[in-house]
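There is one chain below, alone, in structure tokens, taken in the form predicted on its own.
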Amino acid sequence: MLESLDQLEAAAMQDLGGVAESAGLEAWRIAYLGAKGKLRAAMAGLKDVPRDQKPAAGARLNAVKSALETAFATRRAAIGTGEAAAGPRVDLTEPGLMESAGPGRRHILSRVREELVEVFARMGFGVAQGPELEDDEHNFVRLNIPAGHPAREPSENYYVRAAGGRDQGTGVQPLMLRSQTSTVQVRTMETRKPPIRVIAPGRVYRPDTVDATHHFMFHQIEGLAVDRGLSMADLSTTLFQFARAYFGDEARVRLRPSYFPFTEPSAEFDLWIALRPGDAPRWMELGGCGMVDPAVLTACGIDPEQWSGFAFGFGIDRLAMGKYRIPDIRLLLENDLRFLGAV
């Protein structure tokens, strides 16, 4: 028995001396250390020694298994060092090397959106915010979008809490990603007096299908004015003054008569535009606008027999598009620095 482990440690030390990458030493540990091993198989053998030599031989097979334990580890970091220096050694505790980079700055969704901010500021209008994970109250009931209408489609939002629960008299109302920043208009109306004067810019999301206009997240600005006597005539009148302050005084806008469940009339806003230098220009479908619709000043605690007013929703990102000459929306959330450095 002693003379067996004698031989299995050195043939054992003899293969580990040749073994020169990480898939061999597996292999070794398999063949010496495994459950199926050499060192296994010499264990079983322990019982056919003689009673007066199994204390000799299972000090012997103890030492022998701890040799190769430790000879196998010491060989496994010799072949893990000798693979790292193989290749460059990085201090990833350096700073990176950025000789190309040049000054950071804002992202163009953020200067546009500021860019917005200050235009209507200048206009009379402050800025409300709103949650984006809104509730079935304010994303449909508030806006005059009764059970049924189509905009209300599984298909076309990002439920979080299944739809249906309110009119299985659960008392429960579904819950979604907001699909438009109009709900911040009625949560304005709910909790303020008017006169009211506010935009409201932030993300809405929409399970569209992504291409060069379209995504499934982007951003709007919404914008809303409640007062005495306010008419159709004072919601052109700021639509056309802010595009020519923010496209400049050639701007050409125009307004095509739409429908929207919460405004009545409504219109479609649309500008006249090339997306590329030497493109000709073409309409570009802005957002859409219109006069508050009185069911929806009743619903939020205004008398429409007092009050009117108006409403205007735009896509931030396609005004970025139309300013900046962009002729993919996917460029704004793409990150691709090339880009990102040269708007």
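Bear in mind the structure is a predicted one, so any value in this text is a computation, not a measurement. Residue numbers count along the first chain shown, from 1. Rigid core: the largest C-alpha set superposing within 1.5 Å between the two forms. Compared with the form predicted in complex with ligand DAH:
Superposed on the core, the two forms differ at Tyr32: its CA moves 2 Å or more between the two forms. Core-superposed comparison between the two forms: the Cα of Asp15 travels 2 Å or more. Residue displacement note: Leu297 has its CA displaced by under 2 Å between the two forms (rigid core superposed).
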Second form
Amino acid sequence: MLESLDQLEAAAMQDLGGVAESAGLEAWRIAYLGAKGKLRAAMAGLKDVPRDQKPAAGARLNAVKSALETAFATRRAAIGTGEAAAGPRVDLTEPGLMESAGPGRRHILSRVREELVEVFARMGFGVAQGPELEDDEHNFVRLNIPAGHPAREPSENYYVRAAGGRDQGTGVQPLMLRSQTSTVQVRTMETRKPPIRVIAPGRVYRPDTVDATHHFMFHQIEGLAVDRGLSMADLSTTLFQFARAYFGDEARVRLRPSYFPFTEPSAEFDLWIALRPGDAPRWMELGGCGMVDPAVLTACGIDPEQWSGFAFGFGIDRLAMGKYRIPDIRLLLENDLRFLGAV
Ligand code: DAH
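Instead of the form predicted on its own shown above, give the structure for the form predicted in complex with ligand DAH, please.
Let us now look at the entire complex, which starts with that chain.
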């Protein structure tokens, strides 16, 4: 038995020396180490060995087995690196190159949208939606932005179907990618009776030149409240409470008189902030707001003698930048994993 094990080992080592590629190596493994291989056969022979020789034969058998396994592993490693150098191979057992290949996470804009929805939900606002592909009736006409208004210029909007069709009596409405979520104010007032308290987060599109604070596609959150006796005081209280809830008690915000066709009076809402460490803080414009113009209420079928409303529309990207000190809006839309993993 001992002698035949010596021979087995010698033959195996010699054969292995002649193996040059993985297919041959696998054949060698099957022949010697496989379930029906020579080593197994030798093990089966152990039962015929006289009792007093069994311990020695068993020990030798184990030694040969581990010698063959070690030799196999060494040969496999040598062939593996040789073949990898010879041509491109994919080793699926290799760990990935990306350090960040951990569990994924929700995009920062999705998280901010959810945070905003939650803060406003605590103040009694539900969520409303509208389409991103809009007609000019909802993007402009009912918001008191009549034909000929500069905001309707083709250079300021992404028209999908030619403007002017309806005005020329063809009955065809111009279609566009909405330039503001104020469209959802109109859609909500058309379909619901007051009292109304909704927010509408969503994408908007404008052919703006891309820079650190502008993008051709960005996100707004619209707010609308319609009730009896609402005033500018309700609007400012809501916004200041929102700012404290979202940015913390120390947040500095201000309302600044402004103009929008669909609100009267109108204001702009700013946040005092430094986005980069070391920068001096400055006022960052978050968006507009105001008391819903009675003409808009009327256009949407709500009697302005009975009801009044306030509205606001803020940039979600700007809110995210202010909350998480993100210095450049482009970071939010590029999907660079180094940024996404850090915020
Ligand atoms: N829609 C405006 C814009 O995109 C923002 C805005 C201003 C929304 C005043 C409002 C508002 O609801 O009342 O510039």
